[in-house]
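The chain that follows stands alone, in the form predicted on its own, written as structure tokens.
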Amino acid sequence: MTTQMEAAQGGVLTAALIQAAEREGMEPAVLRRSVAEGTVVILANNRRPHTVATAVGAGCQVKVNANFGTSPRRTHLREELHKLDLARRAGADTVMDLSTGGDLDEVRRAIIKASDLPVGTVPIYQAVVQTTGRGGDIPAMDPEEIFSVIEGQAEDGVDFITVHCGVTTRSLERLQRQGRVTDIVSRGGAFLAEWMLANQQENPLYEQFDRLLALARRYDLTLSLGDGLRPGSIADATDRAQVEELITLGELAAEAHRAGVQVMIEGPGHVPLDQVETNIVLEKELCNQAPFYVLGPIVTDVAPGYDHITSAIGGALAAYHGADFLCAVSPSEHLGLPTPAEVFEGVVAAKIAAHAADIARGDPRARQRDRKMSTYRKALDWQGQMQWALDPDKITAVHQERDLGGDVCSMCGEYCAMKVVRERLRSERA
């Protein structure tokens, strides 16, 4: 069976490619041609049949990914069904199961069976749990372990999967002799620097490449390759250890294309304003053009509580500049576990700054919504701009709250600026 990137490369236009196409408003030999070079993806395990088939990469709508799980302190299945149902109707494009606690394997596969969106995973974590679960710790997992895992969460459907493979002996070595502030806050990335430091080995997701693009090969799983040295503070934004990783993953990519594999990059983190348009630039040129999958980027470290509002700010700037990709953070980003509703409003945050990105960037359908919404709020039709509208149960809900009637709201009443104006223009035509 050939992959989605192996199929474009010899000019078949698959169904998920067709289906893909028609969603992005796209002629399908357009992005026939994109998936072949690896500037854009198809995000469908070709053991999933029912995915809703998503690209992500140039030319596409910029696209939102809804992260949610279980942690060692809260295994409620039923909370993260009701989170991807949430992330769902708030517009998410992909969900990723980033579950550490409980039955990993009937949570995946409970959010798999539950979801039409593709669905991403961190294997690494599963390894991880499972080996200290039989009382060992992370230096006593067995690297057959990660495979083992990767092949179970491919054969359940599992869509894309974060790999840390550029996270290597020689980037811990230029972290360590440089210094952080914050060392590694990547889980995936500490997990592995953990177990490479202890056994003083190479990461075998880099040693293994090889082995790991086979698998992704078997089941189209298209991989993203993770950025275990992110930036955690404003601080290390853009420091030696980061780009080393970036440099090592676009190696990477160009291997897995050559492979007839899809993948992705993952990246920052935290990034002050100014050094955004830097990251995009550099991930494009040292991975040629691959997409570009960023968690925000977020562009200050004082906001803990709000940080959907600093991850958004900077995730839009990153899409005008490029970024393809939009991981949601939730307003509990560094503080806990999120609830159902914090992932919703993270989401509808991420949304935005996609959607402000897409018109910034000229996308035709962004305009158009935009210009939908304009003429339904000249008309002060309610009904016309919840249809229009990312959160339409807000405008209902603030409707509820404050018991409006009529066809103006309670910040100006009677003297509604478009209200006086169009009743006296309409007066003048009389």
Given for the second form:
There are 2 protein chains.
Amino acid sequence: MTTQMEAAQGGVLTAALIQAAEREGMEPAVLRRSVAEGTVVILANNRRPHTVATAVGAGCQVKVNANFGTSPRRTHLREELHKLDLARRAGADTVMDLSTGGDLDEVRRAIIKASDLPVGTVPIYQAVVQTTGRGGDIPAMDPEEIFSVIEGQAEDGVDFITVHCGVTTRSLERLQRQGRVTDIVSRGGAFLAEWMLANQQENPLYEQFDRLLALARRYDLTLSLGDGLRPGSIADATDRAQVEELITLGELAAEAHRAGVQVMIEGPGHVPLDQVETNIVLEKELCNQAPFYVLGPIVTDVAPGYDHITSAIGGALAAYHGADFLCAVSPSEHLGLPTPAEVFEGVVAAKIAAHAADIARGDPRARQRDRKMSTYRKALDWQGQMQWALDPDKITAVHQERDLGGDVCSMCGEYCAMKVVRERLRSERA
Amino acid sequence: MTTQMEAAQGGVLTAALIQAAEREGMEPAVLRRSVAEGTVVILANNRRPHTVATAVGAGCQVKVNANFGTSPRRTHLREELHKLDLARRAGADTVMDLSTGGDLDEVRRAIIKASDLPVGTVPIYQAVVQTTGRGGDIPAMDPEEIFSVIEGQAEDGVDFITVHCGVTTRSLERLQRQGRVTDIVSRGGAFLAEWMLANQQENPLYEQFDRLLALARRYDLTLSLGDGLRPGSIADATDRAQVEELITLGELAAEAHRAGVQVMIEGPGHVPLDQVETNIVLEKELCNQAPFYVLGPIVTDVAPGYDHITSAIGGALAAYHGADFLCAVSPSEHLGLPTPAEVFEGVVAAKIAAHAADIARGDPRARQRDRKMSTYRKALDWQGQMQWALDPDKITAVHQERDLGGDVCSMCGEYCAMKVVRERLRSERA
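Could I have the structure of this protein in the form predicted together with a further copy of the same chain, to go alongside the form predicted on its own above?
First the chain shown before, then all remaining chains and molecules of the complex.
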């Protein structure tokens, strides 16, 4: 038995499962059943034993991923490691290295080495970058290279990979018939579509899915089935191309489960508020109840520069309705490569969304945290609040820059509601 | 006929109603019926004819208010006028002057003079500040002074006032029996509770509600019935004290409607995601379908410094379920008086929430805006995007500080999904 799923199916409580269960406040036996059924994944490449065990899926707290990585125009390894550090401090549960610039192997290995959190990648990026680096265009990419890149990354210890297996000849036909506003906005999806249309061939990650499963099984690499056709605008949300792809991802999830391979499903994208719940129900029903990993969803297209907020709105609602894993979106998502500070801001916003959903889902620890925070707030005890605040440094920074004095703040000064009636209500109660 | 409601009931299409209907893209006759029924208010003090006519309520676009004002520790009029300017630029539909420091009459008159948007206030603040300014404590406040302050502010042209008429002897009893984590967090509510408990008397704004109605009717001052007992923590949400107060506000709304006085209901506050819809349904059912004006709601207590995000999440969901008016919350809501930049950030976040809700509620203009934005995004046309973006200056700022070149951005460089497959999909379709 080589995967967490197979171990769980065999009744084995692995060290990673026990550690993950402890973190979730769950009985290991309960978590084991969920992992066996595939409704929860444990992100842990079996070649990299020192990762923080992280469970994603039904019954677990909502998790947050932070994306970063070099681009062809900005390739500073040190800056990416700084982003990793800030993402951790902001509370990210996992990180993804999406690098496309510089020495990709070096960057990835440095991130894996520096990260005790699970690390994910999108291997098709490296396959394309290597192809174009040799002077080829995307259609010149050799499918064998995709698989060798995946194997190399798994060997390095990557815990989960995005593979856009649902971009098929059929789904591209449906995309063309659909007539979208923004066609394809997934980079990996676009690379594969370009290759497929130019070569008039099926997606190798779909056609050779068995081979991918064998590889994933060997390293217990969790497959994150990417939504290459996710909507990139509100107008394209929940359209036929998206749902066609989701059905395919569901079939592949069922195959993965039969092979003992851990699998998540990636989801949109740009979705209006009124379609968020529908998207969660569809994913769970069509995809064997596999964990749902959403990018956003972003609830309006018109706020570039503020997409940590547009995605926090959609992410909170998605997670409340059952999404398991939120991909943090930086403020500048639609403008440019995020700065380290923007990676931090994006993770904080996603953590707010995840925590708000945990509260609404009835997680007693989440509710307790808010109760403690509010008890200290009532007492005007700033030190106490800093123990429970999502970003304690922010409290210090605001107080240092403004005129905080004594037990009231500059908002209301002596007209503090908490303070005005505190004594009176206390004596009335006595 | 002196109020918009009475005019509407009499079948008259006032200039303000026609202007508001045009802005909403509604037939004036349709808007007239809603104003007559009290499901929509038009914020327009009849002594101040030059305001932008603003309709708030069922069938209208979701509106956003910006709060600002001096505090005892910071009393710069110029800074408050700067906040007004930034709030307008960020897209606020109304502003509220919540000043409690400096010369309150001077500040208010300057804001009214400078604002073409409707202006609201919380008159109890001035009554308390005047009382304490004479060396008295809150219980020494003369109820007559509350009414004279209201009349003075109405005379100055204030369009709507928050009056915490629902803080009654009965609701305070229920509050005490409830045993809350954060008791009272509304300043106005706390002032009145302190006065009532110390003097063992009923709330004059409740006891003399007829007098308040007569005053409101004279100036067509819209009464925003304040939720003095709104929950100030997730633990206190939707409790007996809150709902008791809401029932009273509903009775008073019915009385106001009978008197031809325009009225809105103010709502929470701190509310977990799973209780947001319930709060909207309750308000509409208990309060004669009067417009609902929510402060937040904030969906977690643990993110001081980021309450523009916690409230954008709650506000978007509230507005989607029928809230009509969102009060912007600044990032530093629970930390200190907001800076001008924070007022701007708060309004942008609330506008995102309002717009996301308009989209989800099926507003064709809101959907069209996103479609246009996305069409320009697909074309990598930044100038086009700036026409439709919520904050075009942000796009310029990010692009200036980063390495934007040609028709791709620093996010993906030449690996832009939009660009990679654009030609291929175009040729396939042709």
